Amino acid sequence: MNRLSIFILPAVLIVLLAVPLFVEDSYIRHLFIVAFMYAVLASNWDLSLGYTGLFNFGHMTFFGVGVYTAAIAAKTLGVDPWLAIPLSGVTAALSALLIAAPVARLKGIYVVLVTFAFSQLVLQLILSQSQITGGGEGMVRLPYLRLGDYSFIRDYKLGYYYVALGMLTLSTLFLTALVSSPFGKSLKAVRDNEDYARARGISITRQRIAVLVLSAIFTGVAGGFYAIYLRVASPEALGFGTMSLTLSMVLIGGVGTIWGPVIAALILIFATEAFAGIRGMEEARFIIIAVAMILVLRLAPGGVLALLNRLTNSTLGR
């Protein structure tokens, strides 16, 4: 990512670390926390969609599995929320391994159909097992994070802000290291030319299974954090609205970039809330996002990150 990663992105991290020092409004902090969660979802989806070319429409299933894992573990089984959150990453990875088996050898529309069917299967399982999951009403009043006597719901969500930012930072570093490794280069080979990749000794099936499992880890962790932070687990986590918003972040940010979806998540979460505050724009905001996505795909296929790269290179005189 050249100069953008060297100069701007570290500066953005420093700014985000300093935000709570200047912003004490709990609602603004809440928006940042939600944006960080969506950034994790979108950037991990980009690993399978952008770097492998795998149209996995079951990605939000991993998020939903994480949500309900944390909820059941923390409330029903009495597991400490600090342990329930990483446990969500484990169960999400296992669910990804389950769906990877039939998907690994499929292509095109068949991948979309199977992954979407899997997400609907999990949703119906959640709704039918109401004695465990709460059914359509979900689970509420989940335990919250604590450190000793300190409760994270105090101090205008300061603790949750830094936990969410830490989760995003770890996820992004993990993804960046992954795509820069020989494994990441092999994923691009699979995406660009499967015959060439196979001729170079790369197992297409193994790479697809690996990328689905790896992309599910932090997605599940984000789901666990979502449940503990909001203290609720509901089927909406697997809903079309969550999926479409996350996908729009991937496309607007830039497919195959990792950082693009992170930037788009911050922009879109605050933009949608800004439109929600304008009378008569409550529903129109989603239409605006759809139009923005179409315009970006038409005018700047590389996404917002490509535009920022272009601007940075011209400003610094590359």
The other form holds:
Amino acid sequence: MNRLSIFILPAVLIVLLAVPLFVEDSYIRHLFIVAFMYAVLASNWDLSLGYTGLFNFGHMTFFGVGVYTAAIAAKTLGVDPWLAIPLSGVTAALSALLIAAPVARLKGIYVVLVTFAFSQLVLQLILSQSQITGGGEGMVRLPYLRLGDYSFIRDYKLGYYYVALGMLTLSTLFLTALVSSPFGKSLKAVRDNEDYARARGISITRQRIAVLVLSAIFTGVAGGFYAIYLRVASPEALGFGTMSLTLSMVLIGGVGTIWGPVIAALILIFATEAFAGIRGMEEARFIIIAVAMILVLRLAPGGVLALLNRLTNSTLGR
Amino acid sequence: MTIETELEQILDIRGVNKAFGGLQAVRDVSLTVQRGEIFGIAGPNGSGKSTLFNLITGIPYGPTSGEVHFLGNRIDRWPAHRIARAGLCRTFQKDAEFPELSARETVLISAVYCGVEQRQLRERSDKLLDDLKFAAERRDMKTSELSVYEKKQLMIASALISKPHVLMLDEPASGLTKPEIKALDELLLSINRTGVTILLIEHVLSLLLSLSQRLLVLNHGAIIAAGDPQDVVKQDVVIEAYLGGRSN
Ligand SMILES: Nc1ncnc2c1ncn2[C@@H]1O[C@H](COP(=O)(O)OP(=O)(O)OP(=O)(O)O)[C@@H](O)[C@H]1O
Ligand SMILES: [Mg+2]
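In place of the form predicted alone, output the structure of the form predicted together with its partner chain.
Up next: the whole complex, starting with the chain shown before.
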């Protein structure tokens, strides 16, 4: 991780900053934007799932709350989209606080059940409140980002590319700072030995509540961004497809690594798109993801990041 | 105002019980611990020693009935982390560790939630690890790579960093070599000299006898003897309990 973070990651950021100079195709840029968005979702999910060992299967709820917050704020209430996006982070964190209270005291499979039930509840709420949310149809033609007279839809999504990259950078800085703080270390302690952690004054309940809320912030922001970018809010945000794709990124990237899911998101979005482009393979991409997931879990349980670390350590010496 | 102030009761356990289904693991145990002493607890396998520690610290459970008073507060309904923060810190019989954290990190997180200021923490944890003779070059390694003795040292260091009033040790000598036991003996004595009260569960009798000022023996969850260690080990009930325990 250290070698990787010091040498390679700044280089990756510079490359990503330069991508639009070489890539003018708006569809490729769109893929990058989607990948950045998924990278935020997956790495934040990793905070609760990987770092804390909390089987939170309601993570996409925070995303969904973000999507609808931005949509309702920007379209119905006329809030500036620039404000609606961060607002999504706030409401997502609040929704996390709501679910955290019961979840913090549960164990194992019950955490899965309650968090999953919560996401279904929110989905039902969205579907039933169709006057506000558009129901099953969702909401369309949301206001887009603009800066003065400049509309972000122009220049082949150039503006959106940088907003998404900025969001991913902020989120990743936030997560890495978090996991390297004493609080972050204590999460690993709680995950690996609850009794010992409690015997050292760590409150499991408080750590879990904090983790859920913290992991919801940028997940909500990503939801808000996604809604404004696509100009659509649909119940699919809470669907099984989004969730399983994000989960596969966490698993393939390597749980408990933060960077792993970020890398996996970029790989998976482009890999699946590549397959979607081949005739007859449109549906095969889900099989590809599943096979990749099984292979990684069998061959490199630490995920892609562990693999990369091994490679860089051997090429950079020692 | 004269002798009472010196013999301050720090921990007062009143008739605690714990049953697992039909098995009465701890049976109506009462004891008081004085500030500054080393209090030994002995008993054959399965006699309820560890369970008694569990009841006191609330990890993972408190007593079914009875009361635990610590520094004048009734703590038997407190959550475990609050008991630890109040200054009642324990180690575990089975080697406990945070495998992915280093020794330094383990000590660090054991301090911050007990209210130790982060500014002086690095210095203090280094000094503590020095005192425990924990090898300097091994402090940044993952705990999972440490030796059994080092893990035990670390478990004690992580308990001591928050300057607890009472240190509770559950069989710290198990799995150690003769020289390591000798080092442990000296270590516990030096910890005690800094004013830390110690509750010590131990199977290594020599260690118990050399260290503890008072000794309590459990059998089938109940106290069968208590008092001066040299007297206690000579009592027939104690010898019988140990012989009976061995033959099972
Ligand atoms: N969680 C539990 N569930 C069921 N029974 C338990 C549990 N914990 C302990 N026991 C039982 O309670 C009794 C006391 O166990 P305990 O671990 O306190 O003994 P001990 O004196 O510490 O023994 P040892 O010297 O082997 O460590 C034993 O019979 C044990 O099997
Ligand atoms: Mg025991």
